[in-house]
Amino acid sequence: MDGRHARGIHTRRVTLARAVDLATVSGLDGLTLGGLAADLRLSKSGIFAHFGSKEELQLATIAFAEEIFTEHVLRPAFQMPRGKPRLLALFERWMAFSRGRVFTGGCFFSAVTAEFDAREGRVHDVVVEWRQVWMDLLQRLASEAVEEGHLPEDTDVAQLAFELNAFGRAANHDGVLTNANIHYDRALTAIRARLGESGGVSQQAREPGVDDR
């Protein structure tokens, strides 16, 4: 890899990292090539060369957010045993992800689904596709928990996935809105109860140095 290509990759990733963070606060629609260039002290022509249009920037930002979400939430959760431990770990990691403010505005996908829910176009369609993939994953993990004997055989996995996701989204919304971490603990308490688990929030769900308020 030559130096120019390496610098180009670095510039693109730096730009997207900033774009993802800004999108959780100002929305994907608030992203502009010129604004990012000014914010990062880069040339607008250089940013344009990487993305070409605002829509392409938005789509690349979503893809980059998926990459970060996978690294912080999905990959660690899938290191847990199949069944209820993996399903619970997924939500613990998600809550830690939002609680720890990996992005300033909390969970990227909670923010953009609210922003684009009533819109049309390519960005809306990609957000809808991501949500479907996410819900399919939750249902698959719930089904595995049933297969492992961790949940009753008559469990409605679609309903369970909907409820667990709702707890997580509510915690992200209220946690960001009030800057109070107790909402993440309450969500995890509700999730544990719905899964038939007892006890408090595990240490995996907490970010070191972050106090409850």
Given for the second form:
Protein chains: 2
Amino acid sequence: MDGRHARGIHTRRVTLARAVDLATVSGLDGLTLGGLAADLRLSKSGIFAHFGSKEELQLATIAFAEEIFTEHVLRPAFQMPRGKPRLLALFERWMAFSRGRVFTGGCFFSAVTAEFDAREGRVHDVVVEWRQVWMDLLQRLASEAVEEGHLPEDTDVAQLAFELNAFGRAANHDGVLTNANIHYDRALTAIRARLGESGGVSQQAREPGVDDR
Amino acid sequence: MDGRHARGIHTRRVTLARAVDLATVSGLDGLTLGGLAADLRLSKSGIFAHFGSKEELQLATIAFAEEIFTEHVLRPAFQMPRGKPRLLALFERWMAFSRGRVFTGGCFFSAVTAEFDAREGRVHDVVVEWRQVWMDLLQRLASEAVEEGHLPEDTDVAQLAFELNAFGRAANHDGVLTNANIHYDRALTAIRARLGESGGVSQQAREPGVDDR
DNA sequence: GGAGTATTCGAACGATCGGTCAAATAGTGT
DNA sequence: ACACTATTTGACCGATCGTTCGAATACTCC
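Having seen the form predicted alone, could you now give me the structure of the form predicted in complex with a further copy of the same chain?
Next comes the full complex, and the chain you just saw is listed first.
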């Protein structure tokens, strides 16, 4: 009744899934209608018809990546108790997400924010918006950890969010660049230390993926 | 006598200078012979003749960026005394380099390592090499700081280098993405804290550039 | 100043880019 | 089964990509 057939919806999802993965390797700008079409054994115009322009394809790809990120990282983390456990779980899930190569090129947003940081246009604007939502989330979880008494009262949550995010992104980039997993361990070590955890390596969330090095 | 004329050398340098700057905005892959030529009011084939292929242009651009980075960041930092002062100065210079927009899109290497982390080929390999040299340098300066007694004997210098580098790269990306300077301050705050500096904001190295926010 | 070479240019190549459009096909609702 | 529409296709557009090449220009050295 809404003018959409099941076939079209499926094709769109398959296309976006491939687009997200390709974008983590070649960049969101490196996406090409022709390449995507050849990869999926569809016609270029068939794919084009779903989005109407390359920019719309890029924006739809970002939205699709958000869904997957939410499913793999945010939703599981929010099943942990409010406060430090939830904050820590968020980063453990994030690192597992990148390490497990859910996307070939690691974390989609780490790649795309770096790609579009200095550009202009709608894609850049959406990326800036997403970053703000992400940083607000980190800051909120940090604040909740303070409220729960898991972190000192005088914690600068904005500063803390910056530092934790820095560790996560560095691990993602270095992990993909060198194809080694030690960077993820370094990030989690730094994150736990910054959150005042003294213990050793805890039970880590893991995605199946490349071997450790 | 070596078969090179002054005119050609100058053109090559001017071309590479523009290429480095463009690459920090549109990426090293976003560089185009035609765009570069139009920008410099030269012919496309004239520019091409200097490099022989786009890949060689990309590699030459990386080498040129190294020179500039060395001049603006490494050389000044090495004028500071061995140990913590030199290590700290390296990051202060790096942040001033990005903040001052010596290149329109901030730090060249932060952008390029993110762009090529998941790709293959000679450019990727050179980027990986560069990253290793950079991380080795950070680790060496940290080790010297330990030797000088400026850092605890049991410091994990590899872990320290990872964390400091993470702060710097995050500041660069966030600074360019949001066009705000607070991220550079956050990075320097984090770096000084991690190095055990308790004091307030010291005399910072600054490049002329965008206003603070 | 003239020989010789380094540099630059302009025209052109095939390939691919994002995008358009009319026609063919597949799916839905009655 | 039929009408209607969503989907997909293939041929094609102008622009631009990296690259080639022969000719014109600018420089250096004797």
